[in-house]
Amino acid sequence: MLQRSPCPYLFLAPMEGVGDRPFRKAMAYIGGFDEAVTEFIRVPKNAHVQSLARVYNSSELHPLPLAAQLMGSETELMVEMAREIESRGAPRIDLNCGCPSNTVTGRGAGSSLLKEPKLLNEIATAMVKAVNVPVTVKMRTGYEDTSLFKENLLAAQESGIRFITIHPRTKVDGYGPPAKWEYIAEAKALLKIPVVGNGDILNVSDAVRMLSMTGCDALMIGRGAVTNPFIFHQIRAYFEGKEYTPRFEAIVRFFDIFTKEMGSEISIRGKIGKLKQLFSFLFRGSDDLLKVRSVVLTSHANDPDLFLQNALRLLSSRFNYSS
């Protein structure tokens, strides 16, 4: 696992509110990454795991593997959920120790686990023993500060997990300050298991710098892939000594798939909201588009088709390449 050459193993990151099924399906069409991860599946107290597990479909991105990320703080429920997800074909199960949302941490889950290394170890150990597929952990550097960073790293490693992904910000940091890649390097130097680097990879140069600076074994990219859906292909081409030319036609098809996967059950307002969310990211890749971003995002508020046509017309200037 994670062994690739010359390009490192590339993950599409789990992203709450962004990386849902329509986005994953559209990104799978673009391709370039080796594996995707679901947005977290919440496992609250008194959960009915069979019902919760129905949201997971291991063949969703076939032939690309789709790991399942679980989030909770009740050991027995997390074990039960891990077994249920494994029975549904999950190739890997990831433990969320990073979500900074107050509604999550208020219930002792997500990055709250970083306040209690013993509980982190207990849950991860129980999950590892319960299933035959790899169990992994995605974590931040801490809750309020990084004082327990090393302790959390060792607690995770001692549980028997296969590898660990580091998003080098604390819970309090949210997504604001620049990611502190030196903590990924620290984890790599300390641990015997592979380390996946995550955070602020927005282009090929960032990917190369992270690998050089941290020595991490693989890369996980989230918001960088929303801003530039071709980023995985571009990184892969760099390491293979090739050139990769993005095609605007692929972006058009991306949105065909995205809108189809949203389905008819979502309201017009909901569709507009999801489209605006994606274009808000996509426009960040161009200084010219940033100037008109606020105007575009408030246009055609009641017509998803017109909004999409207008936004794509403008976006074509960014991806103005021949096929």
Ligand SMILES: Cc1cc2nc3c(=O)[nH]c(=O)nc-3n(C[C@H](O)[C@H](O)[C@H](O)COP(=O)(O)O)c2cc1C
Given for the second form:
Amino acid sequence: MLQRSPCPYLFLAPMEGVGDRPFRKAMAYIGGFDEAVTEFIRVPKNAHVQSLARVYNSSELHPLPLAAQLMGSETELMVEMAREIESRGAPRIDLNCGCPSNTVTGRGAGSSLLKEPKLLNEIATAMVKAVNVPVTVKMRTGYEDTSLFKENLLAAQESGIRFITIHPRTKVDGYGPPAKWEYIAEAKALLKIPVVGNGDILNVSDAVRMLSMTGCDALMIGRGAVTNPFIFHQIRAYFEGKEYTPRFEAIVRFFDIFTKEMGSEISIRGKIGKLKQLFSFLFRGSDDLLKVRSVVLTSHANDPDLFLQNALRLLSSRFNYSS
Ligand SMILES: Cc1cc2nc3c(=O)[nH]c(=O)nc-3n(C[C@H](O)[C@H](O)[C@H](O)COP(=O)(O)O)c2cc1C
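The form predicted in complex with the ligand, contrasted with the form predicted on its own above:
And the full complex, kicking off with our chain again.
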């Protein structure tokens, strides 16, 4: 697992509310990454795991693998849910130890697990024992501070997980200050299991720098992929010594898939909201795009198709995703 050469293994990061099914499907069309993972699936107290697990479809991105991420703090329920998700064909199950949301952390899940390395270890160990597929952990560097970082790393490793992904910010940092890549290097130096580096990779040179600064085994990219959906191809091309030229037609098809996947259950306002959310990232893709970003985001659209046509027209006139 994670062995790829010359390009390191590339993950599309989980992003609740942004990287949902329509986005993942559209990204799978563009391609370039090796594996994706769902946004967290909450496993609250008294959860009925069979119903909860219905949101997961292992063949969603076929032939690309889609792992499932679970978030909860009740060991027995997490075990039940891991088994249920495994029975639905998940190639890997990831334990969320990073979500900063207070509604989540209030119940002791997500980044709250970083306050209790013993509980983190207990849940991960039980999940590892319960299923045959690899279990992994994705974590931040701590809750309020990084004082338990090493303890949490070792607690995770001792559970028997296959690899760990580090998003090097604390819960309190949110998404604000720059990710502190030195913590990824620290994890790599301490652990025997592979380490996936994540945080603030926005272009090829960031990817190359993270690899050389930290020695991490693989890369995970979230917001950088929403801003530039071609980023994985560009990184791959760099390592394979090839050229990669993004095509505007690929973005048009990306939006065809995205809108089709949004389906008819979502309201017109909801559709426009989702499109604006995506364009708010895409229009950060270059200085030229940034100049016209507000034109797109403040337009008073009430027809999703018209909004999309106009936004794509603006995007095409400045289309230049440099790597
Ligand atoms: C909108 C949004 C939703 C996120 N949802 C999740 C999630 O469901 N599970 C998770 O482990 N991380 C989640 N994250 C964190 C990302 O996976 C990633 O660790 C973080 O954004 C840093 O990577 P990036 O700079 O490449 O985006 C989310 C991030 C964003 C911006």
